[in-house]
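Just the one chain here, laid out as structure tokens, in the form predicted alone.
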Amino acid sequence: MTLDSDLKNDLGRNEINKKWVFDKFGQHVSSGKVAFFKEASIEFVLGKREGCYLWDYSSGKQLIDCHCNGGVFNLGHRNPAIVETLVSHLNGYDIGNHHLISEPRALLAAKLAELTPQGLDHVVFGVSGGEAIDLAIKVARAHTKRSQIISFTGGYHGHTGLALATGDEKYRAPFEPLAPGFLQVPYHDFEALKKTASKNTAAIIIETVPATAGILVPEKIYLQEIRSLCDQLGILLIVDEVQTGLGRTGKLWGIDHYDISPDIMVLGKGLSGGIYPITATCMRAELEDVFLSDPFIHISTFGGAEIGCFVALKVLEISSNPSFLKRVNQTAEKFSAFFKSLQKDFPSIIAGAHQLGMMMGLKFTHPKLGPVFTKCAFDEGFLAIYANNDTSIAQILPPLIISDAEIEALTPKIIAATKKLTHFY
């Protein structure tokens, strides 16, 4: 990492050192993050990244990435096929103009309509997951002419306005008052949902597998009952596949495990290939009626950037390949066996594992152990983050392309980090 020549001369050195980065990041980006990482003795500045690995740019410390930013790096960091796709299309494309008809957007939307659950034939592109969720809620309210949105406690759908209103209290409280009309019910409590839903409910929004709540894998009947309730009351079902989509669960879409189709499905993170931000709000074709009287009623300057469309097409090509998904499931089986062995060896520390494919979380016996494990993991050479709304869970989300050799390198590190927990609890 380098600075322009004037700033180099100003500093009197040719290279930014870690202290400079921390100081300037604290001054101009986030003093809170700097304080947090310093207190945790995790003074890591991301430098080189490739495949399953991250390196500190100054010390060269190597980490196996088991966080993947919630699925952004499903295909690894700087996946060669994704990088090549981006570079090859830079010769003729840029972001494009969202006001105009676009071939790359048409190609990507058609491919998504082909691959997503039945009936999701219309696509609106965005840049962030929060933006895509906001759009889904706007469409639900405009189409149904109803105001109420029901979400689930412990869930997470982003930090933008409407998305924030569906999330956990800890994220909402500092920014209240928020938009009215949002209700929450306990997760996996169908009776509570049935009592709350009404003819004024525009949509029920749910993550296929709530990650921030602790990788909660729902029973099949639960999501099917929600689908049935929506059909009975004319409610739209919004499924958030931002983290579970694109092969993470062993199927192309997490919802494919449950034999139902949502009315709206939101995609993000992994659709970017870790290279170019792009999201998609996929919906039933009749919901486009929201935009018919004024097709410019919702716009996103960078949504569906044309260069990003080619990246997303390559992601879909790779992720939908049956051999790729077969490999994901084989890898998931290896982790499942390992987690069972780990629980057997550390019964006072490990209570079990939450897992659907490679959507995985270690369940600890005490909520204090998740944050401690995150620190121990860093010290042992891998990045794994605890679930913010259930700190007894450590998310284990390596890239889906992780090799057998890399698994063999990772598992002793997980064992070593777990062993360290015996000193804390």
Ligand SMILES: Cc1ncc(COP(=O)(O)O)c(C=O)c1O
Second form
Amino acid sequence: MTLDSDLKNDLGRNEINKKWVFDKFGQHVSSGKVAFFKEASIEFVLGKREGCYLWDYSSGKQLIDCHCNGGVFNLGHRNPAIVETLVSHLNGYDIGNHHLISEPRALLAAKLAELTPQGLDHVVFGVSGGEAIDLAIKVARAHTKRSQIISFTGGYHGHTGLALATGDEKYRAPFEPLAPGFLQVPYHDFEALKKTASKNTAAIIIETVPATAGILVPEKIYLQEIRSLCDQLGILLIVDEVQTGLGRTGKLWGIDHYDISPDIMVLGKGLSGGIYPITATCMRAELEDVFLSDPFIHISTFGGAEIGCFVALKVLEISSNPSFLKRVNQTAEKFSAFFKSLQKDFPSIIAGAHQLGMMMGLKFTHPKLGPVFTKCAFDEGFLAIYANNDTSIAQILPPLIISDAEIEALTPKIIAATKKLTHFY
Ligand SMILES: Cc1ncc(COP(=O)(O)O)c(C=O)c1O
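Hand over the structure of the form predicted together with this ligand; the form predicted alone is what we had up.
Time for the whole complex; same chain goes first.
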């Protein structure tokens, strides 16, 4: 890298590098993000990261990661078991070739078939959640020979082609025209869904707990009614477990709380172990009919990369361990008690908590408070981002491996950030 010589005179080496990173990132990656973070006085460049912690590149400022990229870092940053799995398999493997028969892909697919809800025996691998959602929608359309896809207002399934078409207007509008045949209905309003769904509907797609909409935990009956409606009308139920999967809710899959099986279940984020991107669209075996006449009709060059398969197998081994899930539930109870006391102490600020296991959100009394909390959290030493589709919610998503000592370090920071909000509102 080249550095301007006048800068070298003014600043220490890391500060020079940090300014260089900001400048070049602004010039070549995203001037908008640089302007946003400067405006918010969040001049943070991600440097060292380990376990539950992130450090700024130059100042050494430490943050407890309560964002985790929506679950990418469920097992913490650079989890030693995951790193060791990746490194050891680099000795003999690479990405592989998705055209060929592959042992690591067969191993991972068989493990997913064993662990996912009953009947989801076929898997297509991808690289991103959006890609995996796109594939789910392609399969639903091709299998049912119907075109209509129903999603929910405030839901979020990614920003690729078909996934984007399921989303809210604000994300879609600049990129229209998008694929036709997509309808949104209000969330948790079964009557509205019933009026819209028909024998033209290929699939209903829903997050088990919509995260971007504000960690909205559905009633059991709601998801069960959706399942029955799908059965009556021959509609496929696509459940997006990109954030809720892999132990986040205290069960291996969020949908396990609802005693129903989807026809297609999409996994992403945490399957990567935070180390190697890999996603999976798990589906009922008969849906493979879509690929029978031409098994090469869907291509993903990097999807199911072989070294990624070993990483995902390790993630599944850790996350499906009953003692791991027991610990997630114990930790969730600690947070639940803490949120109650926080609401009691700050009733004008905290309206409540949305929570299923460690899928957690703090609900504020005003939509302005989410973004302000994000800034106060940064100042206090933790990263917590407001829900994009409901700014009155701060998502609190620490790694599932957070220790008691780390919770004890985090909770006073949450209290201090909340206290600061009283100056704003
Ligand atoms: C619930 C859900 N589904 C799908 C996606 C899309 O995943 P990706 O960003 O890997 O394409 C996301 C990403 O945030 C998500 O939260």
